[in-house]
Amino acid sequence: MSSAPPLLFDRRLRRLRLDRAAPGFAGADFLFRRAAEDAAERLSAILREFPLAVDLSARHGAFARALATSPAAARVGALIEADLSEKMLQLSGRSNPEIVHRNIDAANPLRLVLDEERLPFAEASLDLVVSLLSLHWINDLVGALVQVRRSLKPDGLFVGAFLGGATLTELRQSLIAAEAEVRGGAGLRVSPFADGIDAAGLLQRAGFAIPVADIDRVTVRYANPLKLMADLRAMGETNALVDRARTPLTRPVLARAFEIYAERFGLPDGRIPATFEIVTVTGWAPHESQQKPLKPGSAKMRLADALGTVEHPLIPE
């Protein structure tokens, strides 16, 4: 019998963080808009119909807006906007906690409050699922992806984006060094992020076909670390770890952390960089029509012939 995955994140606190961030989210949504525009652009290259789609982390409707100006808009029929935070959903229009399966207006999408760890959708009921900058707060990521795959019809598409391992590396290093120096020990102040290298493997473990992953590394320049921390609060991306440090950061620790940040990472103009790594994955619910990898030894042409080179035998040591 397999044990349940450890609880890394406090989902209730995560929702409260998003609720608190909702009023100022539009002022710090640059990463979210970037991920939404990228997802819409990816869909534009896929020439097929998606009659029913769900945006699992709609926030203030950035994906719906990006989709509306994309060539893919004509191929996405109805879009259900969902989010863990009802206050976030209210930013994009009326809030409706129920799904109605008839008379769905794609121009005025339904809105649904849900937890991505417990999806309410029927098996094989959706054609497209999108999740933007939310998966890095999921406790059982593979389990959540399995739920997404089961909710998709055969040959349905999943597009997901989450923050990867290099995100906020400068802030994390500075806080750990400062707290260790001032207090003699450091607590968990910045959430760990999944390694982007393993992203396609996560989709494979969840049963997706043709998994693809790539990384978009963004460096944002700030006048000082306080501006960065204000943006993180406005994004709803502040610490929601179950084992987070419970003692607040004192002024001496913060002051030393800001000094270390400037010393180690400061730019010539006096500003400081903050790294954000956006990992984007795509995967398809399995279907018999999809291309399958060839079995070993079944190739019809030698690699050397395809490359136009001469094959040489291996020389034993």
Contents of the next structure:
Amino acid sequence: MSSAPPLLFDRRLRRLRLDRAAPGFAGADFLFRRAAEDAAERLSAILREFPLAVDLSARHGAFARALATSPAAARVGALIEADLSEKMLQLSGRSNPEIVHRNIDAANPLRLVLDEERLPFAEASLDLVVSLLSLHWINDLVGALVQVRRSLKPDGLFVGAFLGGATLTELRQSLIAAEAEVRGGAGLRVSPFADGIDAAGLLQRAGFAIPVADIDRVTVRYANPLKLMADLRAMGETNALVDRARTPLTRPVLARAFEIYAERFGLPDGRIPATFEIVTVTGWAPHESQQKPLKPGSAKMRLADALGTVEHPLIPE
Amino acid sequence: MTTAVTAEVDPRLLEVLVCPVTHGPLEYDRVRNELVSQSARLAYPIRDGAPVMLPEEARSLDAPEAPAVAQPDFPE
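Having gone through the form predicted alone, I am curious about the other one (the form predicted in complex with the partner chain); can you provide its structure?
Time for the whole complex; same chain goes first.
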């Protein structure tokens, strides 16, 4: 008997969704581009060399392009572009051929297909790992982060972006309300997302040092909910839950959900908002040079001296 | 299209890749264009110069259809 925890996500279906989304991905990549630019910006503030970097979710090469135009490009030696979807990976570097960069050598690309749940990297072999908007589909997130940490050299950096808990809150609420109303019960239509506040804690549990998380909330306006659904499909972000509701949404449920969406969240101009929350985290593979708290009582200097004041003991002698 | 003469895998990739199932070492089989994991008894295909490191896409080394001997063009 296996004692493995139940699987939340169907990885094979996830791969299929991405494969299917590949041809139209460039038309709905605004979130992905934003996450890629955030990650590149994060890197440009870190004055360190990264001889070998891996992008675990290369998709159509958004991070490579964001990196190419950032000051961090000079500090990244080589970038391996990896993806769960072979079809996505084939687009990488081709969708924007005018950008020529030493990291994106079209004749000799560093590319591979992998599953983030089973990383194929040797221990302590990488200097930088990037993962964008992909971790929210992983069954064992801490386990995957542990694998990332192990693949990093000591003092190697992980930059990850995932969708936070407020993502698609309007759609989620409308669907649940509509299905409950029409059917008297609701199935899982929208994935659970990790909470932004948990992000740094997750990294810490996976053994990363100095974890930092930032939340970027984006509100996108759509003409109607159908346009939002079309975008989600184009991103490859449609339901890949193992326990997903198997009955398709019927027209009455969907129609009611769209009514509720417009009633509860509609904007004065008739459009509807959709919230996306991008949580960007950074963490370092532990190394002795990193800052850490000293042992209590190990101070070599009196605090009073550092502050230039006189120490007043609590208990007079 | 570049006339891809079965694009070779970049040595920088070979240096860092291990079997995703066992984390054991991989052998690069240039003839079959595969990365072979003896420890998992799997051969990962390389397509368009990109190794496909997914067990579900790999060829089992123990599968009967594998022509283990019949390769006259490549003597020892």
